[in-house]
Amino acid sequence: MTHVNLVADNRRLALDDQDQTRELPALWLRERSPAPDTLDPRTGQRLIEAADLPLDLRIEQADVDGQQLSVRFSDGHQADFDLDTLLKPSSRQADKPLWDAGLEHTPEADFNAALDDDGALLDMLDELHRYGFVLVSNVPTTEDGMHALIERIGPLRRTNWGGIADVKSVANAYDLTMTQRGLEPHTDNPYRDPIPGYIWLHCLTNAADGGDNTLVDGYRAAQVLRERDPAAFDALSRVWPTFRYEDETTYLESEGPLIELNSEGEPVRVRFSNRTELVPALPADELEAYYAARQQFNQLITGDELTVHLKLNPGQMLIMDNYRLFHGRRAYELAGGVRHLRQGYVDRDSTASRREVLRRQQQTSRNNEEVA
């Protein structure tokens, strides 16, 4: 049972739950009030100017009834809060299991089911959210076969290379993806702003010898590096290299650390792009520390300990989180047949929005069924 107390001259509310205490300032609660005169019930946008709230705001009364916390503030406002929301863990990565080469569960989805059924689409997006990738089967083996499912989620991200593009060996290739050589683990396009959120890689034919895809959980790699060498982890999260791509018609440049942390100190984005990284001219000792740390990280993401191998069959597709995964491939020989894949990008905001809307619709449907 949750107990509530007022502390700090009633300017804070203390919630005691399961031998843990969490103090919440009156101002923090007041500006998060879910009451309709404070929060627009349609958009969730705040209707008051939070910066104008009195800094000496106090809580006059607070009561708990089941899972509801009722609060009356010194400015006369009253609001009811959901305790589960206030007490849930603050970690934004809590529902994302980290994995390595011993991954036992391959997240999978069926193209037709996700295309036709919202529940199946939500299941696919949930798997993608949790594991950072999902293997989709029964995709039409036409050049734009993936596009119908992309349209169910959000707009296709167009780049200077177009929309859905070929990944196959060609003469005079301008990118390593269009050669037969192996590709070391990397993230795509760190020189863009914003960086593409999700990579959609669709197999049309894959009769070539070799060409297996490799996947590494970048969050897990960062965790391992932090455990084994905290100083190396710090170097890769502190130094911000520049990433650049240019050709006759395009100049793209962005910057960011190889391990980017959120406000809670958790990795939320990884980068690795040997061909496009430009390290700033730091003091010599900092550069030496960075290069040593980058080498350790590279050894982790190229080693067997963390790498999962998948060879796509025609009609299969990988959707990969480009903020979390390092992906690559083994070299292949065309003597064994043709290897033709198609690739597109979808941004994170539209993907996350679609998942959350579907989740809320599903919850509303369940609640209605319980009432009925």
Ligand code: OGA
Second form
Amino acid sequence: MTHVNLVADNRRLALDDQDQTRELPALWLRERSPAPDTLDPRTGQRLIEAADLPLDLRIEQADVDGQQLSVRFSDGHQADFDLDTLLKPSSRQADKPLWDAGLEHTPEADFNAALDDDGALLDMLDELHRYGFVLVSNVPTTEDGMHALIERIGPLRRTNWGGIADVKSVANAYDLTMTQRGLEPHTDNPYRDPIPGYIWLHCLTNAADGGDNTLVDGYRAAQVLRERDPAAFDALSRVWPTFRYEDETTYLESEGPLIELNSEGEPVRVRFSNRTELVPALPADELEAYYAARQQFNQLITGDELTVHLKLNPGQMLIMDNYRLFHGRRAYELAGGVRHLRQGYVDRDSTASRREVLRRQQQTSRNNEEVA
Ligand code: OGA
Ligand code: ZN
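Alt. form predicted in complex with ligand OGA, vs. the form predicted alone above:
What follows is the whole complex; the chain from before opens it.
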């Protein structure tokens, strides 16, 4: 049972809920008013100039009835708030279970089901949201086979590499046992702004021997580092390296920490790109602390404790959160033929939007079923 009082000369509203009290300034409530003269019901956009609201705004009357808080303000405005919505914590990380090498559940989806059915598409996007990757089966083994499913979610991100691009190796005709290089765990393209949100990696043919992909949950790696060496964790969230790529026609540059935190101190984005990282000329102490921390972090993300191995077969595809996962591949040998993968990028906002809209649609149709 929530109780409401007016405090601070009616400039604040105090909510007592069990043993917790929260004070909400009148201004904060007023600008968040869901009333249709303040908030456009279709777009959620604010229709008043919040920065012009009088700083001495007061609350004249406030009542709680169940989950509803009704408020009348000194500017005459009146609004009803849903307490759950109003006080919902801003953390978006809570529904993401962290994982390591012991991951028991492989998040999976079927290409055709996700293509044809909104429920299956939502399930796929939910798995991707929770685990940071999903393994999709039955993708057509044509060059742009992934495209139909991208169309269901958001625009394909075009870069200087093109849209859906090759990740390909051909065996050296003169040396059939030539070893194809492995790739250490990394995030893709931290030199872009924005950095590609999701990587779609689609297998057309794989090597018989090796060539499996490695995945590490970067949020888990950050958590482990924080537990074992808080100072190292601090160094990696404090220092902002630059990441740069250049060739004859392109110059791309962006900067940010290996472990990026949100306002609540939770990791929200990781970066690791040995080939493109440039550490600024910081004081020597700071640099030495950074290098020790980075080495520890590298040992974590290349070690067995956190790494999941997954070998893609033709017609399989990985969708990976490039803000959360480190991915790599093991070396492979081609005795002829090719290892041919295709790769595309899709942004985070369009992917999150699709999931949220599908969730709301599903909720609405469930509610309608209950009413019917
Ligand atoms: C890459 C990459 C994965 C693979 O090229 O950045 O991660 O399986 N490739 O080849
Ligand atoms: Zn990569």
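Not measured: the values here are computed from a predicted model. Take the two forms, find the largest set of C-alpha atoms that superpose within 1.5 Å, and that set is the rigid core. Numbering follows the first chain given and starts at 1.
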Practice problem: For residue 22, decide whether the Cα shift between the two forms is 2 Å or greater, given a superposition on the rigid core. | Solution: yes
